[in-house]
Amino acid sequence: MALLVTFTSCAATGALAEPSAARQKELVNLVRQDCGSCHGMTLRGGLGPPLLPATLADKPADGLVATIIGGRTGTPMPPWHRFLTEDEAQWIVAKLMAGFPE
């Protein structure tokens, strides 16, 4: 719950850390190879659900990081708090939404 206030209260304030060009790289190959081994390699399903902009469309952002961050129990979803910041999963967030980057 905590994750949710945090990320709620960033929002509101417009407090988002762009990563830097080559965090943002490492980041796009870290969603296309490591996500997309679960959200296939075009992020058009596979075990997980498509993680594409008319998929995503009716979810809300802050519950999208929420599930980045801490996985989802009981599902092959793990939780990436380890390997990401709460304001790098809120950029993959915004990115999965416009349409990914190749």
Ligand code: HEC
The other form holds:
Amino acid sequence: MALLVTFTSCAATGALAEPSAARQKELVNLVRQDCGSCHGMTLRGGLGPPLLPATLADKPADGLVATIIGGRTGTPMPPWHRFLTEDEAQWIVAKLMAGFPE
Ligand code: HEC
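Rather than the form predicted on its own that you just supplied, could I have the structure of the form predicted together with the named molecule?
After this comes the whole thing, all chains and molecules, with the earlier chain placed first.
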């Protein structure tokens, strides 16, 4: 019974659905290459702003996910909804905020 309660409360907080290990590899490559073409291969910025833990720290993760999925109208930041699910964008933002894997 205790187990059931724990499980239910976990689902209620909307726990992040982690991409599979293989998909995580693809996402890391996509961010380093496709996002990196504007944000820099080391994510320190270029045409787009840096995507480093220090520069993202005070920004709400939800807003960053929305920027990735929908792009920013009137700026070069394109929408990625055709290539990424919202869960995948959430995973990317969590990793960017923690320090993106190589
Ligand atoms: C064609 C260039 C380009 C590409 C490709 C691109 N971005 Fe951007 N991105 C931008 C620009 C320019 C901005 C700043 C928009 C503005 O002025 O508000 C931005 C903003 C952002 C922001 C908001 C940063 C902040 O500090 O508010 C995030 C997060 C982001 N991009 C993530 C990504 C991710 C993840 C990818 C790849 C899936 C990506 N971008 C690909 C150009 C790009």
